[in-house]
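A single chain comes next, written as structure tokens; it is the form predicted on its own.
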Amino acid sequence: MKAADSAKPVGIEVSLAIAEAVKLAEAEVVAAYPITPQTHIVEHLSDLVANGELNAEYVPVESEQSAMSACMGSSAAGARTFTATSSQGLIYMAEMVFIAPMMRLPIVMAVANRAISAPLNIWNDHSDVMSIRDCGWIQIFAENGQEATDMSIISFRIAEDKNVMMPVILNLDGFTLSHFIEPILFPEQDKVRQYLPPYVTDHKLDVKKPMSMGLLGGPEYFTEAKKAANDALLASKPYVTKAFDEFAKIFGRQYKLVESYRTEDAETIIVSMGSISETAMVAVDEMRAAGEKVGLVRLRLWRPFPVEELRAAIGGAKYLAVVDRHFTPGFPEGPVATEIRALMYHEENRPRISNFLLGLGGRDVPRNHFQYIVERAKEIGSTGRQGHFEMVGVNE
């Protein structure tokens, strides 16, 4: 990310900054149910609506499932719609989450990523969003407060593009990002309106022009409907890039689907997502200073998976140390590593891929963990082995 704003940064909790960004996006309906650690987002939005700063319908629902149901109704009626959730709340909401993309409803949802019970844990990892990774939504990961703020606005632009019309999940790490106070550059309202015009759709529920949505799909239609939704999700990728590029033209901060750090001559590349990436960058700097040829690749777009961009970013490496914040019980690998291994399988000179589980349930990830996984990736890779999986920091 490259910042070029002239406005003075504001020190603010990231959750509150997201709510302020939703206000700048002029959301029209907010469906809200509290669950740690996303509660501050919807609490602040309730304040903004109550004091007249945001002209929106605030719907305090009785559950997360009801929150997504309300979102689908408001979006189907043509309103710019936002909600937020986390962990068990996302699981409770899951029944409705899978329906929204099939109905092509451009809802934006912030997910403050948190571990799923049991045991009960309110701290960060990626097990909540990975449990619904096949839900059909566009999915983005933010790694700091500025990105989370900007992506809240960008997500509406992506979702509502007439060539997309798909819901978007904005992932931010719970507590380690959501509850931190950071200096944030807030876009000016008139520039946001220039970037994000009012939401208008021709396909909406209207009592004057009755129509039905979400009807029964029998065997003769179901496969075709699923294929159409998947085709739309895959086809959204260039419009995600377009939204990033147009944001950069107006606000001076450029985002990419996949971002590389010090990878030009790297023999070993770490692959990560989310706020953990900033710790990884510091570790890379330290290893570089010690003469280690190491770099970092960060995934910002998780769905649709950025196949070509990621392949180009990691293709020159000898070894990959893929970081997962969730693992697949019963299978010796995490979801990010599994997809990267499949992506690179047919490459003639594919790197040796090792997979490391870090920070499960909010466990600290110090810089030396990244130094460790680089050494292990080289050690395992030099033997010619593929498929190494390791939980780092167990019983420390």
Second form
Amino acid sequence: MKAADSAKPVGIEVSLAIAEAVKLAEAEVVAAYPITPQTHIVEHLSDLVANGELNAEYVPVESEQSAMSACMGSSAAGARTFTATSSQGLIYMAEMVFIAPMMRLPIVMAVANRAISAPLNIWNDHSDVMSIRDCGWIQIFAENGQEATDMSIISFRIAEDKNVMMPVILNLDGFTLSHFIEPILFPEQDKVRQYLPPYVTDHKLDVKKPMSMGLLGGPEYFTEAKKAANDALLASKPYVTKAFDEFAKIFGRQYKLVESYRTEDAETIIVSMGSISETAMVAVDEMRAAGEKVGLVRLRLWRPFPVEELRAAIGGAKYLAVVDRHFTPGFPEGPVATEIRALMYHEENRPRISNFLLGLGGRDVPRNHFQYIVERAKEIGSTGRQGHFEMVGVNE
Amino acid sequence: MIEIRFHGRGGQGAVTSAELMAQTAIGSGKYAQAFPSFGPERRGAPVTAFLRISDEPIRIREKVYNPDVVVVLDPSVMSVTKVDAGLKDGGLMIINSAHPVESIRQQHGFTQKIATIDALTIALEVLRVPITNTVMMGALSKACGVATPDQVREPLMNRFGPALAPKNQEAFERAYNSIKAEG
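Would you mind generating the form predicted in complex with the partner chain now that we have the form predicted on its own?
Let's see the whole complex now, leading with the same chain.
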């Protein structure tokens, strides 16, 4: 599949489109280990490197732990670095994942989200990335193929911004996004270069200007190091917005940290992340047509959490139906709902929040699930109760 | 929007059919989406693939539960899978079979409109392998007006390359010109 610079949409599998976007971003090092459903991304990248279309070093490592180690090494040497993984691969890599942001290395990693075993399951939910939620990376969720393609370029721009210097995880739903054939507009190479110039940095290992990375941090430094990294992560938010805005100026597609869909006068708002938001929009259209005052808020940026933007998007809604795609055993709701509930608790006007677990381990999420959760959020919310949690579609 | 579901067995190209039809539609200025029923690939096991083609951008990502058209690449699947499940009223089944429509209808209890094509014979004659995907694409394209032989040429070339694309083009056209639909 050849994806030339196109003014016309190309029908291409989203995984391959991401690889083509990484080529357009002129990544210099790709170190990766294949795992379903991410494999097509790095497989295509290895083709592009092998046939000379991408002038990069492709490092076929023997595990994900080594993949991230190699990525940190190449990024510390000043190279634009990309990797991709999923599920068990991300968990195996986790030890290294937490270190990259502390070393302020602007690596970009695509995660084709997949369930965590057991039982063994290769299908989509968000339990892989939620299990490393606190890794300290900037984390974005893509919703469709065009967005995943664009974000593959934008992520480098965010990560490498001198005011940011943080690694970025680009989440895309495994299979339900990664394996779809969709129409994709590919940005032109010269415009991508204008948007994303070559990565030049002083923050690298250089014998002429020695620097140490990854040192011991005893009790006298550890707290300060963690605070500094968190300050940097929180401070990255306006630069994420800036990277989105400048992308829009050149390529005409505007992205926001939080997106609202038909939320004007909405009494009930669904909150979701990732590709099921697209099906949710269709469900919202159908409910609106039937007179239901319902809208949708999608979180594109997950870390740093867009607190003010989310509060503004929720506005005066009475009921929230928050969708989670990750199971939190031993706690009565999922991570997205827990965070939103915490953020809304001290607000004077806060909605009644219900939490619904959808689409675990590849269970299909059809429109009627959204109709159901809106009904339930209203029903439970109108009784004044908080804290409702429900796994939708469980076969008893 | 037209929604199409493909039924075949692993290795026959049901997934490839859906993908190539989506690429053809996108190449001719429409919106389209194709995806398989995901799972570990096993040659010979029943496989389902989904296709949506529309004049408007497509947002919905649920599986196709109520197809307008069902394409059956392998008639043996009809004994193990309820291939007409959810088919819309007035929907169409396009079946790879050399048998008369009436006998298929009686054997499986299908109530919808049926078009047949002897895709296996065409595939063996033209491609010399029992892979029926491009034949069934030709049948689908003619029966539903979703693609022409000219529109499919470039996607077939991109997928199969100069050595195999002309034979697949021929297979597509044989089916396109010979599909038998019920009156």
